[in-house]
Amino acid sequence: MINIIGLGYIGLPTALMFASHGVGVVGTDYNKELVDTLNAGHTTFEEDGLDELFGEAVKHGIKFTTEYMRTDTYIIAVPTPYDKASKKIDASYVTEAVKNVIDVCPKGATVVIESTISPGTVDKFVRPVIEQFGLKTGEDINLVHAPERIIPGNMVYELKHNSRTIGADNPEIGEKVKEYYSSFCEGEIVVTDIRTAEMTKVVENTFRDINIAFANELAKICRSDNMDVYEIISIANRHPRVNILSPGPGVGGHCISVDPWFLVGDYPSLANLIKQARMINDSMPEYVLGRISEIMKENGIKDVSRVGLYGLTYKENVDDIRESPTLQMLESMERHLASGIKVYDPYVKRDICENQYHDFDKFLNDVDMVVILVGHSEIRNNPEKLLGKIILDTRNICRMDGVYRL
């Protein structure tokens, strides 16, 4: 049996999948509420397909508890935040979790660390916490890092697809751990050792921030001169070798916001290009909201209520908002004591903020200008909504004659 320890967006699905394919599983989370829905039969997230993972393995007896349970194998996969001073991992919740394993896990049990840490994290922080309970690792337990490898809106889909990477003191637990992980996945598993595993996850991450700030930088560039950004994008990607992505508001989510900061925290004189690409990628906010207020003054718009922000998530057709790009706008906002402006997601069911709506049509006839900042099918699929409304677009999808964009 595994125990699975946390069961926000990594861990549950994760769980899931395991159990379908027959693995006994326990799923562990601190949080009752949360519990009870699951055992209630209820998601806890909207992600296609997921629904239907959850009742296979309902099926297949997965139980949810708040309890640790006493078992060979655990899977930890809970939060991981960086200090936003410091630029370096908070394991706290990573550490907690292990304290906890331990109270309960009988001798030569094995620790999965799902969850994304930074290169040494294992060795400075979980280490320690083993030997301050008189255990030796490699003895008493063992442990592994295998690094979860999936995206909001496709999560599914890829926990099954996805080639995955172990990260293992010792190879042959590292196989073990790899067979646990073949009952569902069908990509490649690498299996490594415990340092390279957690350097491998951090760069794939720093690396797509990388190129999205050399976009994010570009659309600033040709602005500044009044050149479409779009066109030279779609012109110089037939370069059979290059691949530019596209400009947009900021970047959100649990990973390439807050991976790279890792790198920057541990290694401040080295990472220098990576620090570089964080702070403009973090900029963006700023910076559309700088187009916003030039399009208010252009248009004779001079109250900010009557300007409307479209999507809340940090990706499109999901009901994640962690780090989104138009959180950390309003919180922009509210610094420079400004407010008023209008707000709307069609997958953000809960009130976050004020002047939230959650009816397209209102949201539309309260404002004179909409500022799309997420692609979701809604929008991307029915422009025509918009008809009549002072566009910004950040997202490039909105082809109609005098949109303004990034």
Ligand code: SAJ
Second form
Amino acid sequence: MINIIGLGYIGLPTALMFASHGVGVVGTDYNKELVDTLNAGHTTFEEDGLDELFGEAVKHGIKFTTEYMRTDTYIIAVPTPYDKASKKIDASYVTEAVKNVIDVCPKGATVVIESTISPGTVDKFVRPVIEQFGLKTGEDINLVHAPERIIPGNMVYELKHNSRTIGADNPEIGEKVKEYYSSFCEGEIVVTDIRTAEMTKVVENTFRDINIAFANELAKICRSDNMDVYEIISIANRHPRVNILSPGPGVGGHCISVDPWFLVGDYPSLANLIKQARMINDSMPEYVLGRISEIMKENGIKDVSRVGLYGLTYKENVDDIRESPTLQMLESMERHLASGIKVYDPYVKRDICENQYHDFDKFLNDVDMVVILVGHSEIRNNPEKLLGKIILDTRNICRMDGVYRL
Ligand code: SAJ
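Show the form predicted together with the named molecule, please, the one above being the form predicted alone.
In what comes next, the whole complex appears, and the chain from above leads the way.
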């Protein structure tokens, strides 16, 4: 039986996947409300295919609890926030979970860390905790790092089909853990050491961040000289070895906007390109604010309360708002004491900010200008809903005439 610790965006689908493929699973989370919700038969966030997978896992007998179980294998998928000032990881949720595991586990148990951690976290924070208890890694506890790679919006498919990395101190333990993951994972599973696995995970997200930054920088260059960045990217991408990503209002989410900072924090004199890319992507929300104010002037809109932001999530068709460009824009406006801008997102049912609407038609009724910040299908499939509005489309999804772009 596997005890999966942390039932959030990664832990829950992973637990469900194992369970629905016949592996005994108990999911543990310290949040009692979340555990109660799962036990009442409901999932805790929206994701394609998650409800069906949940049904399957329940049929196979998955259990949810706030307690840690005594078993031989643990998977830890708790958050790893980072300190915004120092750019360093806060590994305290991981170390706390490891301590709780130590309290209940038998000698020789395997602890797999799935949470994204900065390179060196296991050596710096996890091993010392184990030693504090007078235990030896490799004898009393076997450590493994198996970072996830799934993309919100396509998690269930990617859990099954992506290739994975497993970093282990002991290759035999690595192979054992690989066997567990092979119960559902059809992709290639590479076994390596822990430091390599830690570094690889962060490198993957940094690669994407740098490539998005390139697209964003191109957008700024093209805007400054009145060229169409989208046409240029689309033509350039016909070259067999060129694949430029899409410019946008910034990079959000808990991964790509965070992980590269670990490298900047740990290698400040070496991570130059990585830092520049992060700064370019972080500059985009302010850049969009600049575009809004230019377009308002051009169209004689004096009051920002006549402007509406479409989209609060960090990307399309998910309900996750972590580090979203829209939130970054709202924070920036607050710092400049500008208020009154209206906001709507079909996926965000809770009240997150001022002047937030839950009804699309009412929202449209109250604004003259709409800024598309997220390309949810609702708007992508029905751009004509915006007819008559001044539109700034930061995602290039609206093909109508007269639409302003980044
Ligand atoms: N974005 C752009 N332009 C693009 C692509 C994305 O502006 O061309 C923006 C998105 O709108 C969003 C942000 O970047 O704000 C990140 O979105 P994403 O869809 O690229 O990635 P995430 O953060 O949802 O998931 C990433 C994935 N990593 C990579 O693709 C290398 C996923 O596979 C990882 O599992 C996940 O991070 C993670 O947890 O680390």
